[in-house]
Amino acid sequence: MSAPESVDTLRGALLYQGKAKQVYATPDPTRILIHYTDGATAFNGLKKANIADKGAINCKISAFFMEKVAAAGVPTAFERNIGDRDQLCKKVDIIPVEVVVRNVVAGGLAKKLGLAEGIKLPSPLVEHFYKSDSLNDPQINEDTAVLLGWAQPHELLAMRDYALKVNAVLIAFWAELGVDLVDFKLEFGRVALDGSVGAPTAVVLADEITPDGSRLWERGTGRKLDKDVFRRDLGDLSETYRELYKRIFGESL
């Protein structure tokens, strides 16, 4: 009889140590352990804390909305939670192109644009970044991502129509809380379809979907319900993290 599964019988060697996340290999080499830490940082790294139960949190809503995204037709790497911290997920091919999705007008959009915060765009805009810390994560364009051999064609028409189906979900449940999404980050990977090395791969939504990645601004108030609360010392992070639980799950954590 197999042992019970469990953190400590998955946890493999570290493969990735992330600002906010901590990355395992598993006794399975086509999945990987995903670990929430409580860690919190801003400005690519120059401001940093630690924020009670900011890992717990996340953990369970990403799971929450990645699972609730796939129902909507979006693959995921994600599988299941394992304990309170810990995703069991596919190990992916990270694609290295981070895909924004804004609805309003808000961060470094309204600063690289002169534009006031809180303007309404008439349709989502996608735009896309390099997942680069050493470089500041710098915009780019679709040629660019293709020419330099970071993603194809078809993989990026594939990523701009998944997150603006997560988009979707996303304004639509968060509406019913009362809460605007102003905007959104996503990462995508590749993950071989029969599991083999050099067989054909498919995109899917990768890393996390939390409140860390996005705005979210109460309704009516405007009221931060996101990191950026810890960006501008606009109050608690953790309080403001178990408001949303609770909005999202009907229960403290």
Ligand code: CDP
Second form
Amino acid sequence: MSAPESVDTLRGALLYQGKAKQVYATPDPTRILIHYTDGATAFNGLKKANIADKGAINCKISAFFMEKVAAAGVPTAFERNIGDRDQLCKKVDIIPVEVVVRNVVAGGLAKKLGLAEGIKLPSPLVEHFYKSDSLNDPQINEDTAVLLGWAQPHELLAMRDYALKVNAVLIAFWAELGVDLVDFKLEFGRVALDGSVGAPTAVVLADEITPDGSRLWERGTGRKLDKDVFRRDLGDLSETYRELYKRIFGESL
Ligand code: CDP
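Could you please show the structure of the form predicted together with this ligand, as a counterpart to the form predicted on its own just displayed?
Let's see the whole complex now, leading with the same chain.
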């Protein structure tokens, strides 16, 4: 009889130590375990803190949204939560191109173009950034990604299509809860279609969908309900995330 599925039986070697997550091998080479920590960083690691229960809150929120977007036709690497802070996911080859979708001007876009935050865009803006901590994730365009071999044209098309689908799902969900989705970042990866080396690959949504990588503004008041609370010292991020959790799940953590 095989051992019951638990974090202890699944967790193998540490493969990657991220800012807010750790990635572990599992006994199945096609699967990884993602562990959500309470760590928070901003400004590429210059500002750091521990936010009580953030890992458990984000693990549950990300699983909830991954299931929602999968039901809307976006393939994802997410499989299921194991306990409170761990997720079993397909192992992917991460595409080093981050996709940001914006509905409202804020953050880096406002700064770069000297615009006020809060200007509503007439339709969603899709932007691309090269995933590189040492370079501070510089903005690129799709041609750069293709010509430097980071992604193929059909992969970028799929990423754009999936990102806009995720946007539509999230906008509608948050609107019901009185929250405007301002922007968010997604990461994608490749999975081998039949598991063998050299097999054709498909693009799937990887990483997370959480308030760490989104901007969420309360409708009417504009109050920030995302990691900007931490980046900009606007209040207690743990309390903010607990409030989001309660709005989504209807109960406290
Ligand atoms: O947040 P920041 O001003 O650094 O950059 P942005 O381009 O305005 O970020 C757009 C959205 O992507 C925000 O919701 C960020 O939280 C998210 N983002 C992220 O999750 N990770 C990054 N490395 C950059 C942005």
